[in-house]
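A single chain comes next, written as structure tokens; it is the form predicted on its own.
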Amino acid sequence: MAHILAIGIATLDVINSVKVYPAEDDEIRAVSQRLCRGGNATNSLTVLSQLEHQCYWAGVLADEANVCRIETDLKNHQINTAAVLKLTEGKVPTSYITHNLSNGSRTIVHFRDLPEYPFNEFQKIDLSQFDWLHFEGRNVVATRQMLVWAKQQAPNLPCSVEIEKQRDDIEVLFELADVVFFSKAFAQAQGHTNAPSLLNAQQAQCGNAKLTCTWGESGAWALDGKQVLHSPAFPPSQLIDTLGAGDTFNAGIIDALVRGQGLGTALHFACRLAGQKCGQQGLDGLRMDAIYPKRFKIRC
């Protein structure tokens, strides 16, 4: 078992399943209706945590009535929150999901009304407990501010670095991390037409770390050094919901890294815990079993 810290959000989804996507303007009747914990950081934390994890999350809540059903949520998957930052005004941030039961997509409208988590938080929390960082590339800044500090006071700390969407100088936090996911979507923003083209775009950038872009129903690749690594994907046998999907993939990732196996090892197993989940709803109940009947063991 690893510790692992992840910095990040946590939202409330409001999902609505739609049997086909609606065009504009028009009113349609939701087959069904959940409303669940969501958000980037914490869904991987709900992967580690069912992989056997000791698992930890930093992040900002508001003192609201939304809260409690992220935080027991949270309690229920053993992700400890002592890092939190709760505070007395805002809201939880929240995610519209229309879930199309035709083909799994799912488009979402975000809404948020709290801060980032902040530097001087972070600066507070211990870092000699963990064995892993996780961070969401969202808050510049402020993400840069912590991964130096990682690195100065826990220079041996393996950090991971999620780049899900094009933001101001987001480039600055690529050197600071040892492991960098890179979304189709950041590829696609940065006029890339496939994953190894992105990934060796950015290599001189992100000097030793490993690389990875996942691309959809073509799988993944990876960039290990000058080895570019792919792994297709493992399509369920039915398509059911694919929010949360490239959270299962970092998670996978990770999971074997922290375990000592290579990065093609991991790439191949997060592709495949990626695809499990793609046949399933939500995040609870991935059989790890199913993939690899004997788990490898964290290397002491």
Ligand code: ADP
The other form holds:
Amino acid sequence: MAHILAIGIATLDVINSVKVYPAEDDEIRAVSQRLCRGGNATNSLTVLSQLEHQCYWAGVLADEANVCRIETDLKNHQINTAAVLKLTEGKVPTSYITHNLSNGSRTIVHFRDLPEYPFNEFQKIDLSQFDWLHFEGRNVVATRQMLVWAKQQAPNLPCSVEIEKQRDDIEVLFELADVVFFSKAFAQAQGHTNAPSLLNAQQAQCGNAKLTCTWGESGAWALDGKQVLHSPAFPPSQLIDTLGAGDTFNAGIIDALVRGQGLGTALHFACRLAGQKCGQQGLDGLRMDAIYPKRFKIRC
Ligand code: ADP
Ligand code: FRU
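Please show me the structure of the same protein in the form predicted in complex with the named molecule, now that we have looked at it in the form predicted on its own.
Next comes the full complex, and the chain you just saw is listed first.
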């Protein structure tokens, strides 16, 4: 078991499942609705928790009615929330998600008015207890300060950063991380039409970091030094729900690397895990033993 801290968001996800995706200005009826906790960092932690790691979350919540659902879910996944900053004003970040039952796609409209997790809160955390830190690349200035601080306080503590969206100056984070997770959306926003093109273009800015880039049903690519690695996707027998597939992939990479595996093995494992997630609703009950009977032993 490794001790893993993730810094990022927890959200309330309002998920409407529809038979087919509506056209603009349509009015349609949802087949079903469910409310659950979401958010990239906490999604990855719930998967890591199932992979038998001790997980910790640092993020911001608002003290309002919906916070209960989020806190209960984190508690049910044994995620430690001691570093959470709870504000008296504001609303928990909320995502309104249209889940298309015909192809598993998820279309997200996200609303937030809470500030991001601040550097001065991060400075209060004792980093010596962790084996891995994972950041969402959101507030670039504060995330950079946290990465620099982490490298000063705990130089051997591996740090990963998820780069999901284009944000001003986000490149300053790349060289401070040991692993950078790029998304297809980020690659496309940079004008790339495939993952290797993005990875090769970013390498110069990333120091010695290991890089990955997911590409939906085409699987994922990684760059370790000069070596480009690819894993195909592992489509489930029935495509149910792709919400959180990228967060599951990130958890799979972190799990394999923290267990001392190479990037090629990690990539393959993460795609299998993400593929399994696409065959079910939500992130609970991922059966790793069913697809990976002999998982790698932990080395930390
Ligand atoms: P995100 O959830 O961030 O949009 P992606 O859609 O790129 O992320 O998916 C992340 C990973 O999930 C992919 O690299 C792939 O391994 C897996 N995945 C996504 N969509 C599918 C699919 N339709 N079938 C099988 N695996 C998938
Ligand atoms: C899925 C997800 C949702 C959340 C949204 C935030 O990756 O984390 O759970 O609402 O993305 O951007």
